[in-house]
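Below, in structure tokens: the form predicted on its own, a single chain.
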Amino acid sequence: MKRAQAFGRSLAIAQDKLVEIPKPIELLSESEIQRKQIISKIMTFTLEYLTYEFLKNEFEWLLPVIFSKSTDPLWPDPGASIEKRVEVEIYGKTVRATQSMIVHKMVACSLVQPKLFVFSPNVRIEKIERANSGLHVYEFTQLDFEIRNASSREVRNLVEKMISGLIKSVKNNLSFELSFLGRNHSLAIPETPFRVYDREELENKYGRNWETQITFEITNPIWITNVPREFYDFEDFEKGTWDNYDLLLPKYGEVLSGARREWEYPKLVRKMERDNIKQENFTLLLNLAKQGKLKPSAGAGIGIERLVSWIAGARHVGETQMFPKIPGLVYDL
């Protein structure tokens, strides 16, 4: 009871926002159970889809790492809202949950595999009025996949055929789910390419809130480029501008974040020493680095939580998860 009521304290506070939290699945009523069978089978059949195209495409399957002595640092990343980095010791070392799977990318897409993928647990203890927001939880999986010696645009090319696939093959397999969920007639097969735009000429238009203003007036992905963020991200420095790419989806925002990477040395140093990035926790990056051993690379991450929202239509992203992860809420499972 104590559960149930803490739960709806929870659920009185989102509603202020008209934003459901999801219920932690042993207090779904039949037809709450019915709704998340139909969002799990669609997160199945994303996952499949989306598994089965990388494959196709001469990418290698690697396990997720849990935890490391280097993560993602999420900074100076403007978008980025934790309240705390999960770190432990084991074996007399100070090891860190992972945020993100980058730099394990970049070390492996350079030392051994050319074009790699991997479905990675991400923890991030968001701060918690984003439990408001819909779209946001402190444990989601991204599919992360990386490719030695590409551009920007072949990754995004790729992006965009496996988007607009998976969404033609789901309206053509899912119809039912769809129906059920009220998404059949308002998900469109995506149109490309993608529209392109630049951070900067969004800033110039909307302002600050750039983002939340344009996510609300699409219909189709676009991609968002230039974007200032962590160091292992493409920066010119002469003309002022990033390789970088975010795609955007329609009321649900970004669901992928990516770029063409850094691999020499001294702009490395020179990035973290600007951002006040420790260089300690990633000793092993900027050693391959200064050893010629860092390769070329471009990728991105492809958050599989909010990708499955946007075409279940879900109120709030927790619904995608069996076990939801609601910033500021921590349930039994």
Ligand code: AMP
Second form
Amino acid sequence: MKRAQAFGRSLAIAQDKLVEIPKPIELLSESEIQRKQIISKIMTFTLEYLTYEFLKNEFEWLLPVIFSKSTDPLWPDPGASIEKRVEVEIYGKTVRATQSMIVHKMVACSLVQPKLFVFSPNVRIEKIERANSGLHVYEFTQLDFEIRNASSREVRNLVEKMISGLIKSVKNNLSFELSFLGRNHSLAIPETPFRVYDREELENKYGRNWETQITFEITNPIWITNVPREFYDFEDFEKGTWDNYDLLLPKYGEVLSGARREWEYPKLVRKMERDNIKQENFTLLLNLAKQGKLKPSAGAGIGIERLVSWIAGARHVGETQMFPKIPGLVYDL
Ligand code: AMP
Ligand code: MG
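What would you give as the form predicted together with the named molecule, now that the form predicted on its own is on the page?
Complete assembly follows, chain above in first position.
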């Protein structure tokens, strides 16, 4: 057991709590194995439910990539805390481990699949202190999706329907598992529509720690819009606002980030210059934009381990992983 420390923006679960660091699989006791099995059932149910929802809504299934020349820069993002970026040389070229599949999504959605989803691997070597947030692991899976020509509202409506349908279904089908975890009463079916807050409004009300504060006040999931961050989220230069959104879960905090996307070459270049993003790492994306082949789209990425953590009432997000990837700890598997 380690004491939670204050750092970064997403502290939610660690507030006033001891965070228990998940053990490697080979050290689990019999009762810990039972808990792992129950959480694994909830994971399987969640993956099945969400996959079926995307297929029902006529999304195409994209398979993940692990190495590419372009990946998410994760910068500037107020929540980012990356200690190291994984780059390797193969066939004489430098490639990067996927930090998110945002670039691939934008390209596939523009050229081939107007509605797509992917269970995407994300490798993010988080700072060691983040082990104690209870919210961060250094490898995780995003259920990422993108829709050509969609608005933010359409994406949010779809997510609301999926999340509340999922919880309803979990409660109907996994009541033994929820009561084993002490979660059958405390996990409520979210009411839709979820409330939408502007980030600026919350900053004015709560100050710098707005995210932690609101996370512990809410009892239903909420949306936060207008968050300044990476170049690919749509920004209205005139109004000074961002057409993006995060979904926050009670006590567990951010589970999803998404946005309507930029697609116009001059805006992409201007933002990359402003943010000191190396354009040579995004050559294909920029070339497509220049040729008018990048299309307007909107989408989001759901952190699967965080979603299951919330459903299960996990003590640490690594509890939802068979092979926990805790910042600073490299287990055998
Ligand atoms: P981001 O691209 O940073 O907005 O991440 C998208 C989603 O992935 C977040 O909303 C979280 O649910 C999840 N996520 C991000 N970083 C981590 C992490 N280090 N460990 C587990 N889940 C994460
Ligand atoms: Mg985010």
